[in-house]
Amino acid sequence: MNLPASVTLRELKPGFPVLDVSHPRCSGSIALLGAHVMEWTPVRQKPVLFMSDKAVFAEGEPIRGGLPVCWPWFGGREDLPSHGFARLRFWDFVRGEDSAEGVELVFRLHGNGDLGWPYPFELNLNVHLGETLAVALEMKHLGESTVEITAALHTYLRVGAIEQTRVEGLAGSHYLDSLDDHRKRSQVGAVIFDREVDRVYLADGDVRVVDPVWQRTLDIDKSGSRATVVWNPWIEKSKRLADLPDDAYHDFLCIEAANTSGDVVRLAPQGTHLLRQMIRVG
């Protein structure tokens, strides 16, 4: 594995390989499993990323935090694993390279129908790890018939706490609640979190998170996207996540750019098709 000079190889455990970025930009890590962003500190800030005390480690399992990817469904499916398989599987690294800004590391992974999903296909996720984080998902249709695709890139923020935490930029947003029946409803003002939210904003545009504890913003935005996922477990679905602590929910939230809800991506035969994300910290 040709790594860059910013960047070393461990296990995490047995079988578990883990890159370990230290840029005097940033430090981050990335697990292979899911190419899964687990940690990115930029120079002089808390971390942004949120990562469980109770998090699995080994194939076939999510990792509960950081930036997992979703693919080629979002949610769950009968009998299937929720989110898709691509977060379940170990992934190639294809390179790297340092710069100044940081450093740029490509994941791969493909398959031909042997993977839980019936099609060829090869993703690739650019990851570039700097005084930003951006997240780039780039999705090919290798088979013979058009397909449907939903996905997302389930960012776990870190925050300082969830009941002082607002969300801008989604305002006049309508959003479709999945904690009722998928209702389409229209939001006014600011996401405030005093209460269980779980939900798909029908919005294109950039959102901030305001963070007053820790004196800090993070600003989000997106292409390859018209769907905002909004979602903090609140108290008591916390305790029904055995891979999170019951009091995890103050420390963060989920904002994620996604392909669902009236945005299925629909890929022709050898369609491509590109999901990004990234973040700054204000």
Ligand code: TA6
The other form holds:
Amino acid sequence: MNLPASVTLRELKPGFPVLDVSHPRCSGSIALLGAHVMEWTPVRQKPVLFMSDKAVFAEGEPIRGGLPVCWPWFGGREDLPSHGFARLRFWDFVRGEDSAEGVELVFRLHGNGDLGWPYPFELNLNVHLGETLAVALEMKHLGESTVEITAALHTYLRVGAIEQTRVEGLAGSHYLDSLDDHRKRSQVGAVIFDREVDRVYLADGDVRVVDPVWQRTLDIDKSGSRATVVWNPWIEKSKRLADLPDDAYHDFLCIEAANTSGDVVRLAPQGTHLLRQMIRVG
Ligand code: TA6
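Same protein, different state: after the form predicted alone, show the form predicted in complex with this ligand.
The next block holds the full complex; its first chain is the one shown before.
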């Protein structure tokens, strides 16, 4: 691998390569499994991404935390893996480049009708790590017929205390409540967390996570998406997730730039779609 000076390759465990970033503007790490951004910490900041202490690191298993790439479907599908297979496979490192602002890394996954998806495709993930984190998933459909895809950048964000955290920017938006048969509701004021929250907001705008305990805000912008998923498992679901400590719900929420529920992506042969999420600490 021809790595930029700020990036080094290591094995988190045998057969599980990870790229570590050490740059004047930030530190970070990205697993080749799923091109999964596992850690991002801007200079003079606390970590921005949450990673479970019980996360599993193995081919074919999703990593609980960081920035999972959910593709070519979002959610569960009969006997198929939840959130698709892209996060379960090793991607190729394509190239990287250092700059004064940070480091840019490109990863690729392609398939020819294997991997449980009967169409040839190419995914490119472009990751910029600096004082901002910018992730862009380019999806290329190389099959002969039009295909429907759902996807998400399923970002786990670290907060000081979920009970005191709120999400601004969604007031007045409609959302589908995944915990109540996807019933459609309207958001009144900021999103707060005093129970499990699992909602698909039909929204294409930016949101702000306000974290009074860690005394910071996280500004999350996106493009190529008209659905923003907000999730916190709260107490009972956390206990059901083997790769999440029972009390870890307290330390994170997910804000996901998604194409799902009314924002399905239809790609004609040779069609492409770009799904982007950008995060800045305030
Ligand atoms: O994005 C919210 C969600 O779909 C929740 O329903 C929950 O299942 C979460 O994703 C985690 O999914 P995973 O398959 O990673 O356990």
